[in-house]
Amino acid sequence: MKKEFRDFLKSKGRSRFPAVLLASAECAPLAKTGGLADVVSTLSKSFRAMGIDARVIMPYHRCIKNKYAGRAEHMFYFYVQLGWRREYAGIEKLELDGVTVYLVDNEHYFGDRIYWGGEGEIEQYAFFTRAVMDALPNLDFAPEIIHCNDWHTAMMPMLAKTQYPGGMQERLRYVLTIHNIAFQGKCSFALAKDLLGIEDRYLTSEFMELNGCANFMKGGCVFADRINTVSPSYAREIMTDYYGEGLEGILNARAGEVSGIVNGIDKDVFNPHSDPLIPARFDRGHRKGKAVCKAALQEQMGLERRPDVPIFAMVTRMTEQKGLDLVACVLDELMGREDMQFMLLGSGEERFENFMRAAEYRYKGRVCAYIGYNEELAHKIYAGSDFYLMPSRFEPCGLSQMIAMRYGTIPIVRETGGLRDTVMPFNQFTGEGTGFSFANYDAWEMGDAIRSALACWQNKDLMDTLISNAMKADFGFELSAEEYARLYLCML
């Protein structure tokens, strides 16, 4: 433990950090659909390295059971009262990569998809929430802080403070991290009452009502001891009408208890010097391997094998949130006027998938699209591309831009959320900066940023400086974990 943290602990009158239980719908590598899983996994491992006893509790999804059932230890079981339903809940324990994970078992709710969608998903995670709250006193672990993540666990602080009077659940401290405010867990009042026994007095605008619905995320924002999100810029943005998705009122009312901590990446997984998924290794001081990765990527994806032409790449969900409408607006013009290649790995809305298939046909050898997801190919794209495009409409934090920089691939981003906080615009006169950016959600501004990147590509010295800057940037989760540790201490 660093001396500064020992001193900080002493200033709080403590000899050790508080024990933390991270509650989440997913955690890598056990179950993953997006960045939340990576954050929970890497944060818990970083805490362990700091000497903090941080454990994870999550559903025992079918994908986990299929792979890890032989390693899980059964601890106990009980029955959860979910309205009129009486449901089995088993608690299994798994040690993985030095982290203790508690798994809530119920074949009905977690024997299929991670997320059901619709009201079924509300019931799915209402069960998980109630099961966690009821299991807490019986775990072989006594946390002081429950770290809730997104709407799926956001009702825990509300239940603790309204339905467990005098219980250990009520005495704990709760922090709620908002990873994406667009997803809030909305349902009818009748369903919220049925599933979780919410009293009528809490189904009001003062507590968890929003636009005529019960809102799990709002309930969490009202009752959590602290609210956190995944970048300082996003924390400010969600307090505005444009980004707040209706929750800006409660967030402004609690502005002094809202903070933003930038996520980090797992530097062991994303390391060009040791990555087993890329064809050649390299690092900041020895970058010949990156040229090998580029040539291999061009050959694998059917692009013209030309070291002199830059590859612009995206690994993304194909939605408007990720800026695919901007790409569709200007790609033909760029490909018609500029000497460049474009590559995309991802899936999503049918219109964008069809657009990319057609673009690949029109610009054979210069544009390619892999519709779907492939983890190994993602690593090869990070390593072999020259520029990485993230023109998001909004981006709470984003991890891809950090991964790209780690591999010497220069990000081009819209200045929003975590993209603003992690990518410093390049200044060719001072040599400072790590990428290119544009302010407004506008296709032509994005096109101008791409042209600035192309102009820089023509100057080898500038590109060398820019790549060196990007690879030097430190986005390890250790820094984020330290900020979370300070947040926890300030809650006690």
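Positions refer to the first chain, counted from 1. We call the rigid core whatever largest set of C-alpha positions still superposes within 1.5 Å between the two forms. Quick caveat, the model's predicted, so the values are computed rather than measured. First, how it differs from the form predicted in complex with adenosine-5'-diphosphate (ADP).
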Second form
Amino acid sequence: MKKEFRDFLKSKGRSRFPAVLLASAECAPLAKTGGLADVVSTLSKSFRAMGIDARVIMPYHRCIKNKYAGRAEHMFYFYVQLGWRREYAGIEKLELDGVTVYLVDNEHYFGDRIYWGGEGEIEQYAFFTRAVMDALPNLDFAPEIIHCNDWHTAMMPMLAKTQYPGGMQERLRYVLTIHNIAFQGKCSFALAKDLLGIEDRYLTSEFMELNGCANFMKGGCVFADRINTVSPSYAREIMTDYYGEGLEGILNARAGEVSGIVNGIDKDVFNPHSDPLIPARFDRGHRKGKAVCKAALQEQMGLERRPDVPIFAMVTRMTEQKGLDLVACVLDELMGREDMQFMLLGSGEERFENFMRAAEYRYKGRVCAYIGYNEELAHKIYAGSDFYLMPSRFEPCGLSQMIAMRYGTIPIVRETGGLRDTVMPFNQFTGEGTGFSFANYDAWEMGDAIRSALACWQNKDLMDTLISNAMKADFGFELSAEEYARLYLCML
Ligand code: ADP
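Switch from the form predicted on its own, shown above, to the form predicted in complex with adenosine-5'-diphosphate (ADP) and output its structure.
Shown next: the complete complex, the earlier chain at its head.
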């Protein structure tokens, strides 16, 4: 453990780091729909390497049962009182890459779908929340800190402080990480009362009411000891009414307890030097392999095989959050005037999928779209492209831009949230910076940033400096884990 942490603990008269339980709806590789799963798993592994006893508790989704049932050890079971419902909850334990994961079992709530959507999802995760709270005193582990993630687990601190007086749950410290404030877990007062027995006095604007609904995320923001998000810029942004989705009031009221910690990427999985999914390997000092990857990518995706033309790429969910409407607005103009190629891997809203299919048809050999999810192709795109476009409307942290940089693919991003914190605009006079950026959510500003990138492409020395800077940037999870450790310590 780092000397800084040892000294701090000593000053508090402690010999050990407080134990931490991460509560989450998903954790990679057990169950994953997005970045949250990666964050929880990489964070817990990094903590272990730092000598911190951090464990995970999550639902026993069917996809986990199908694969890991033989390895999970049944610990105990009990019945959860969810309003009038009396539901079985089993606690299973699984060791994965040295991390202990507790799995909450209930065949009804945790079946094929990780998220049911709608009000059903509220019931699903109200059950999970209650099951974790009731299981806490009986685990073979005594955490001092509970790390909640997103609205699915955000109600734990509120329940602890309002429904477990004198219990061990009340004495624990709670940190809530907001991975995406757009999802808050909203429901009617009646449902909140029915599922979790929330008293009327807490269904007010002072506590968990927002716009006439009960709001799980707000409950978490009011009662958690600390609130955290996944980048310092996003932490500032969600205190404004443009980004705050109605929670800016409570976040401002608690501004002193809100922080932002940038996520990291798994440097073993995303490593151009050893990646088995790409056709040739390379690193910062030896980049010939990148040219091989580019040629193979152009071949595979039906683009003209021209090393002199830059490939601009996106690997993304196709939603408005990711700036697809900006792309739709300027793609024709750019393809009409510039010598460039554009490639997109992703799926999502039909209007964007159709736009990309039509663009591929119009600009045969220069634009291509792979509609769907394909992890292997994603690696090939990160390795074989020249520029990576991420013009997000909002971006709590974003992983893709960091992955792109690791593969020497230069990001072009909108200055928002984690994009602003991880991509340093290139200054061709000082040779500093790792990418290109633009400030406003505006298609023409994005077009200008793309044109700056194209101008840089013409100058080999500048490009070399830029690629070298981008590949040098360190986005490992070790740095994030240390920041989280500091956050935990300041809660003691
Ligand atoms: P978000 O979690 O908001 O979707 P991030 O940039 O944080 O965005 O993470 C997205 C991750 O999912 C990246 O690792 C990206 O490569 C991957 N990804 C997104 N869409 C696809 C796809 N269609 N095929 C393969 N990987 C994808």
